[in-house]
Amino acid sequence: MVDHSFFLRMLFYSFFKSLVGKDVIVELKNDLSICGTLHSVDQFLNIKLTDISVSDSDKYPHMLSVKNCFIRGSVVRYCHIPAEEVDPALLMDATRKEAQQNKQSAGA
């Protein structure tokens, strides 16, 4: 049996690795939004941000003193990235390749 979530996770992992050094906004499942520079990402889509700020500092005053953070991938709701950093053609091509590999693996 093929683990499709593994292929999808690796596709996102490769994409996020290309965004290292770029500014992103990570929205967590608890409604906290953290802006910062993407420092690293791992195969579990855990994210490390540097030079962070929060969108609602009144609601999360304890975050004002935090400059860097590690975010577990399972608590991320959305990751907002600059539009100029996204190449739709490249993503569609990578998605097609992954789908083709999944189809071949399922048929094997």
Contents of the next structure:
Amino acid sequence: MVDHSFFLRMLFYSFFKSLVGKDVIVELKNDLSICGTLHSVDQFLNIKLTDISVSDSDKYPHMLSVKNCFIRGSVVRYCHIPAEEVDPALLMDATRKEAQQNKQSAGA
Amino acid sequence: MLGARTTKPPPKKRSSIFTYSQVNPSPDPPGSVINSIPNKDYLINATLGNSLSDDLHDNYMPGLLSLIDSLDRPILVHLRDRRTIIGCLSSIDTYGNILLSNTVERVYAMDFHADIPRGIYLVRGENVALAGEVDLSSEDPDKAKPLKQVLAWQEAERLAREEKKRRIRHMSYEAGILSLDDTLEDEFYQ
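Can you now output the form predicted in complex with the partner chain? The one shown was the form predicted alone.
First the chain shown before, then all remaining chains and molecules of the complex.
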């Protein structure tokens, strides 16, 4: 039994790892948008941001005294990433490769 | 993993009663962070096994594990049920369970806040939405108000939210849309 979601998750995990050090905006499910530098990411896509700023800080006053934060992957709605850091063709290739690997390991 | 856990941890050094003012405002330089607190090695090995600890000593701590950097420092944890707690981070594990000591629950209304002392908090990982180190010395003291006042404001805000929800439910009922009643005040539920 092959856990396909595992491979796909690993793909996005490596994708996020390639974005480490870049400025991203993370939008949470409670509509809070946090802008910061991606410090690290783990296999659950938990995210650590450094040097953060919040756009509507009067709605979320608790974020004012926080400079670096850890965000649980399950509460993230979107990640806005700089367009120049993404190569869609490369991502598509990687996805096909993962799918191919999944097929092979499922057949074996 | 289990093997690592059975190795007996070094006895925890009993620190004096934690006060926020005792916390060193300038973080340790990179590399020295892990070595400065004796419990960290044990924590890292217990959570990851020995295989990755070499990486970790180069200060590479991805995602969840980066919270180890904040051990023994005040952190703010925002929970899924809108609550915010602030406490000294005592322990974490790979599930994201968090143990806080000298915890206060911080209640917000408008942009004012008040603290309720809560003692020791063990938060199950799934309820953590966000955790970050706080610099309590940089806070504006004018924003702290008496608890009673803040609670009253907060109640008013909650009632307004309820009323809005009730109206939306009523309107969707009129339009023939059945909306599920979200009894749990989970702002991250989607």
